[in-house]
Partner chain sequence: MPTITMPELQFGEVFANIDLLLEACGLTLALWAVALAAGLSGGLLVGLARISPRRWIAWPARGYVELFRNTPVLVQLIWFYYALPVLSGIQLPAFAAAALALSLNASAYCAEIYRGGIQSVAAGQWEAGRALGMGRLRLLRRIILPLAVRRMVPAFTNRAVELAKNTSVASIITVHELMYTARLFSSQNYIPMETFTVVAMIYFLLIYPFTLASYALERRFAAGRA
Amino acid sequence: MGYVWDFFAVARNADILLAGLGQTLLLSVCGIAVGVAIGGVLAAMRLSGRRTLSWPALAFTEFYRNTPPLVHFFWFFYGLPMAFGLTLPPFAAALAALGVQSAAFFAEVFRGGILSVETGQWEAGRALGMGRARLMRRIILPQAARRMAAPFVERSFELVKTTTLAAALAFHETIYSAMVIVTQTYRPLEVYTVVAGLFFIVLFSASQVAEWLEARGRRAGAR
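Output the structure for the chain only; the required form is predicted in complex with its partner chain.
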């Protein structure tokens, strides 16, 4: 009863917050791009059937999947550059950490999707005389892509949430911007509630869209 909410304190600084949200989305998109690129290479290495390739890829994915992302943010921001006498801007460090960490997860998504295609499909393609690369591109990947869609979206959402850790590197994403506003307005309750609301709106609506698309894809797949 005693507390008087004051959301104007947030509204007056909406530009700062929205700029932060923009940086969050930028970091997310770049992170997904880097993660997908490295993840694709890792998945190919693991599926190559050669131990000299698959074992390093396995070690890499297992390591990054089983350690906290925050450690990697600090490792890339403070650790790596200082060891070489350099400095990295927060965005680059955060992107590197997000990229390698999500690559480990995306690699599993790709590998799982490809392995889920029945062996009969490989055999039918080989029986026609198709080479490995063509078989992959024309027969396996189109089928695997459908099954990868849902876990891919899920991993991407996890990545968006993980970008907030870049606040710890003083990167001006949403949470860091919120902290800036709090120091000016002394309204942590309103500011952080709005931030939670912002993330919820973005992620929840995106997940509803993804679900709808997926359901449509399933119907199309059952033609």
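Here the structure is a predicted model, which is why all the values come from computation and not from measurement. Numbering follows the first chain given and starts at 1. Basically, rigid core = biggest C-alpha set you can superpose within 1.5 Å across the two forms. Compared with the form predicted alone:
Comparing the forms between these two forms on their rigid core, the Cα displacement of Val209 reaches 2 Å or more.
Starting from the form predicted in complex with its partner chain above, please write out the structure of the form predicted alone.
Here you get just the chain by itself.
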């Protein structure tokens, strides 16, 4: 006997699912912001040429890039109260976990983009008497930014999908909201199919915007 699909069960609980999607987007935006801020500092430390700065930054990035993100969620939500008596609400714990993990990847994106700029560009800037800060701002970063764009967007999309792990902390994002609906409707196939569709719509739309901005940047750079 074939399975009878019933998406009306999901439609009747659309408010719960959309509220969860809103929390997913909020967590994603905040996680990217934290990751960019910390990742920028880590990249600067890696590029400083000082071992006292570059080695701790390297240790941080390699550790968080090579350990499971779910473990980070558990550390911040369950580990901090047990080890230090510091209790974070689910949103803060999920944000901290996403922030440190995304920072490790963003740091490598930023560092790789800067290092990809040809040595001649650095030498030309110095020949014009530019200091390091002005050289970075006027010559290096504009070129590096175009090369960072694609990997940065890719890592940002991965972060959005990683927010689903926050369901393990009982944070009411999209997956946790879907789990609530499943317990009420007993329609897991329909619910999770709709969830997949929502993520596809959000990320595909964002990818189209990113490609348009990237193409616009290339045209502006060619002038």
